[in-house]
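Presented as C-alpha cells, the chain that follows is alone, the form predicted on its own.
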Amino acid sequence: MGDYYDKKDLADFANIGEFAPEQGSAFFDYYAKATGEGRLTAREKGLIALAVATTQNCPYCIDAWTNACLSLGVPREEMMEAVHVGAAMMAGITLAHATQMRKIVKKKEM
C-alpha cells in the first residue's frame, strides 16, 4: 500500500480543501464542531473516532486518533476494547446484511 497510503501525506490534510476552499473550510468547522467537547468528552469522541478509523480501513485517521487518544491519557487497554466495539459493530453489520442473501435464496428455492 506504500503508493497509495504515505505516512507524509497525513500532513497534507489541512490542504483537502485545496481545490474547493468553501467546502474544505465547511468541513472544518463541522469537523472541529462534531469532534470537539460537548456533551460528549474529548476522551469520548476520541475512542469514538478511533473505533470508527479502524473499521473503516483509514491508516491516516488511525494515526491521527491513536495519538490523540495517547494525549488524553487514554491507555491502551481502553482503545483496544473501542476498536474491538468497532469490530463488533461491523461484524453484526455484515451479518445483518446477510437477510438480503437469505431473502434471495428462499425466493429461487420456492
Second form
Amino acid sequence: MGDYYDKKDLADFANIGEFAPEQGSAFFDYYAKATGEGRLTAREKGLIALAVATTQNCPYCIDAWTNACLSLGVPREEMMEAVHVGAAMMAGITLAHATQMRKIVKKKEM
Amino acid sequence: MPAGAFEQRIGGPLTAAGIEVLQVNVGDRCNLSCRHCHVGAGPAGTRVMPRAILERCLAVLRASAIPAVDVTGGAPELHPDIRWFLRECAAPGRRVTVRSNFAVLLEEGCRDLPDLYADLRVELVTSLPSWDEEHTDRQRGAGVFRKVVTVMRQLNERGYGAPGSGLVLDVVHNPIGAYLPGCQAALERQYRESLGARQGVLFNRLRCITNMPIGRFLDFLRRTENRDEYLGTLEASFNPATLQSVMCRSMVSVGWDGTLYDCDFNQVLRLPIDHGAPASILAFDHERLRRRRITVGDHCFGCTAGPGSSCQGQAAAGR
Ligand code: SF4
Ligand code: SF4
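Output block for the form predicted in complex with the partner chain, input the form predicted on its own:
Then the entire complex follows, led off by the chain already shown.
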C-alpha cells in the first residue's frame, strides 16, 4: 500500500475539480478571492492560512503556505508566532469545551 | 543542456523580436561572493573584458539603432576601463544601465563613481534581497545591507530615486532560498515601508527576479537536496503569458570575451547564440540577430514561472 500522504500529491491540488468541474472551479474562484489581497494584505492572509494549516494538520497546506510566506518575505520568527496563535487557539478551544464536562460533573456528582 | 522539455512545453522554437538592449558583461571580478550568484563571481574572478571587445561593443552601438546598453558583471565598477566605457556609451537617446551591488562604491578607488553615474544619468539597478538586514546579509555577506543603504543615501543626495529627477534607482529582490518570489506589488510595499520609513532611503521600482537553477545557486540546491523540488516547482508554475517578455527576445548579451549569448544565464551555461546567427561581437549582424532563434534549455523555466522573471522583474500578471 502506498503512502497516505505523498508530497507529489500537492501538485494534484489543481485537479481537485475532477469529477465535479463546476463546483471545482467555483471553489478555486472562492479560494483565490478569499486568500488574495483585500483589506488584509497577502502577507496577513498568508500567516492566517499557515496557522489554520498547522492546526488542521494538513501537510499539503503547510507546504504551500510556508512557501507562500517565504515568497512574501515573512521571517521564520513571524511564521512561528502565527503557529503559536493557532496552537493557543486550539488549547483554548479544548479547554473551553471542558466547560461541558465541568457542568455535567457538577450537575451529576453528589 | 537539452532543449527538449522547455521547447516541447512552449510548442516550438522561441525567436527574438528585435534588439532593444545590448547587455555587456565586463567580467566576473566582484568585491562580494553572494550565495545566490548565478555567474559565480567573487574577488578571485579573473575574466576581464579586453578593451578591444569594449570598443567593438561601442562600434556596434554606434552602427545599429540599439537604444539601450546594460552593463553587468561581476561588479562592473572593478573593470579598469569602466569610466571610459560608460562615457562612450552615454549618448543622446541611449539608456545606459549599470547593475551594481552598491557596496563596491564604498571601496577605495570606486568612490568617484556615484558622481559619474549622476553626470551621465546612468540608470542604476542594485540587488537587495530583503528589506531586513539579517536576511540580506545571510545571502550577500555580513555588513552588506548597511553598505547598500549607505550608498543608496549617497545616491539619493544626488537625486537618484527622487520622483521627477529622472535619475533611476531600481532595487532587485530575489528569494533567499529555494522558493519563488512573491507578488512584486506586495513586496514593493514592504520595501517602501521598511526602507523609506525606517532607513529614509528612496528607490524607484522593485523588480522581483527568480533565482535561476545555475551557478552558485545550483550548488546550493544540490547541497541542500532542493534541486528536484525546485526544478519541479519552476516547471509546474510555467505560465505561457510570460513568453512575450522573456528578456532574450529583446536582448543580446555579450560575454567578457566577446561571445554573444541570448542572455547571461546562457552565458554561464556556455550556450552561445546558435541556429545560424553570429555568436561573436566581431561578426555582429543586426539583421540576423534580431530575428534569431533563441537557444533554450530547461533553465528557461526559471524565466517563465508564475508571473515570470526578467531583468525588468515580474513580466506578466500572475496566473
Ligand atoms: S550576485 Fe552580483 S554582487 Fe553578488 S557576487 Fe554575484 S556579481 Fe557580485
Ligand atoms: S534563460 Fe530566460 S532569458 Fe535566457 S534564453 Fe531562457 S528564457 Fe530566454
